[in-house]
Amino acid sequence: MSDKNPFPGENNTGHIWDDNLRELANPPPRWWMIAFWASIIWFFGYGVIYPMYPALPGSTGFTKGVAGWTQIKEYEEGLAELQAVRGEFEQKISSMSAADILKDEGLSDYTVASAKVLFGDNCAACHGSGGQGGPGYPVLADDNWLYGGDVNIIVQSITSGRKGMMPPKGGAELSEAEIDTLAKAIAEGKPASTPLFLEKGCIGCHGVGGKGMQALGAVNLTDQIMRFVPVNGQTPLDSIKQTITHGVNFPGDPKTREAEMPEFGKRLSADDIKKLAVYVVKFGGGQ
């Protein structure tokens, strides 16, 4: 190509395409070719500096910038921050209660903000990320508490679990039709209403008037708010009828409810259940 270049003296390198389209051999600009030697005694320079290369072997380990900086360490240092803005009120919460972490405004802020993690790690899955709850599990934000919502039980709640019991009243107890009747008395929030709930003995854990007893764990059938979602196609109406037929946690009964909630005492301190209870009454229930 070259023997018949058409630009003969113009320093190409003889290959010419369409006629005038030709590439040149000309050197790059000399301000690129300084940034290009820079960028490579950078590269060599700030691989002294720093340890860019920790790869590579070497006799008494991996290779070290003379700066001694290493992720980890950087790490370390910040953690070791953190850990001494944070050491004060750390400090306050070991030697105080849930209660009077609560009249604490600064210290309950800084408390909510440290137990966000400890919620979606623990709870969350149960409970919702806001407190709001999931089928089959309790609502965290208002005042419906099945033991109490004072922050102090909240601390035995999640310390030592929950998990109350409901006999079955189906099949000798109850017929199909006295199951119906106390379950529409229930529903209208008035379970009261029928002598079945007096003959068969549920005030004996709901209360004469069915508010129920916090210390059995016995909810509140007044004030219509269902423990139970239905699910699967259910009415409010068939869910009570399957508490009421197939009992809480009844062994032997595969259509009992299953409601149980674990005991956080042996997998996490006793400052960090403080700081969830604390974080579960700023939902905006309980107390």
Ligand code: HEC
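Rigid core: the largest C-alpha set superposing within 1.5 Å between the two forms. Here the structure is a predicted model, which is why all the values come from computation and not from measurement. Numbering follows the first chain given and starts at 1. What changes on going to the form predicted in complex with heme C:
With the core held fixed, residue 269 shows a CA shift below 2 Å between the two forms. Residue displacement note: residue 255 has its CA displaced by under 2 Å between the two forms (rigid core superposed). Residue 33: CA moves 2 Å or more between the two forms after rigid-core fitting.
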Given for the second form:
Amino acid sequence: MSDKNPFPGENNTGHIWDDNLRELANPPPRWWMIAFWASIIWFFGYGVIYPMYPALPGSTGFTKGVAGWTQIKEYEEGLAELQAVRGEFEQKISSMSAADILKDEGLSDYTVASAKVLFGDNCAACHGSGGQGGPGYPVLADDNWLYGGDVNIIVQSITSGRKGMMPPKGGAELSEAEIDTLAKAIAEGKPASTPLFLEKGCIGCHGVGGKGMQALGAVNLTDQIMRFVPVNGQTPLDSIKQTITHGVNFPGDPKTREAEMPEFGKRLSADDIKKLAVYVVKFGGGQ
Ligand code: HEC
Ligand code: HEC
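Moving from the form predicted on its own, what structure would you give for the form predicted in complex with heme C?
What follows is the whole complex; the chain from before opens it.
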């Protein structure tokens, strides 16, 4: 480095290496400086209008921008908007019957969306999240009903609960061979093909032709759809025999099938029950 600037007239700092490598003192380009100052002005302007800095706590609250904008206010406004929309739907649901809700497409779409959680919380443990049922728990997604698929009947099933009763027919009433005959006839979907069906009083609940009686929850025995499915490696025939031998919900028979739909009338509001009934129909089975 020499004392004398070997490049006079040039805007350099006088720092020179390797004879000709020098440090210049040129200002940054004009466009760059404009953007630089503009961003600083923007910073202060924005800070005055919105509380851009972390809001500072004061004795009467916290610092706010002149626009009065806060995140919490924006959130509350959004929520109020949503509640206004929901409120309108909820009010309609309150004043309409489940059957009328079903007829209103927009409203039933809303109902299905809002009942999903209700169903998950209250019903799915027994009936499955899609209403597919399970051993002892009836399918809600098909068109095969114990008590009926009309939405008003479904409301009733949910409100008051259900507990179908069939007395055990094993032991004194029916011999093994008779149970076998009845079970085979039912497995074939032709319960009335054996005279036993009439003679042993099955028609009292399941009807003369065996098509069932929904008022009693006595299932249709002619459709080959079994409401109690075989478990623990049972054959379908064994499962039918078990029902005939030990009955359903019969107090005093320790092997009776237990099948109780709990009562929800005291646990859920009437509106929630309507929503659930619509939800169940929308699984595809009811009407
Ligand atoms: C503890 C298990 C359990 C829970 C929880 C439960 N159910 Fe049930 N549900 C049953 C059983 C068992 C039956 C069949 C009753 C019978 O056989 O008499 C039934 C029957 C029904 C029926 C009548 C079906 C038909 O074929 O007629 C409907 C509808 C129904 N449940 C809907 C619901 C809804 C909706 C919920 C939630 C609010 C719910 N259930 C919660 C066990 C349950
Ligand atoms: C007092 C009424 C009553 C009488 C009598 C009766 N049942 Fe039932 N039965 C029912 C009810 C109710 C159910 C359904 C119970 C439930 O799902 O909660 C049922 C269910 C059944 C089932 C189960 C069907 C399935 O889908 O899994 C079979 C099988 C059956 N009954 C056969 C018979 C036979 C055979 C007789 C005559 C020997 C008979 N029942 C007499 C009321 C009766």
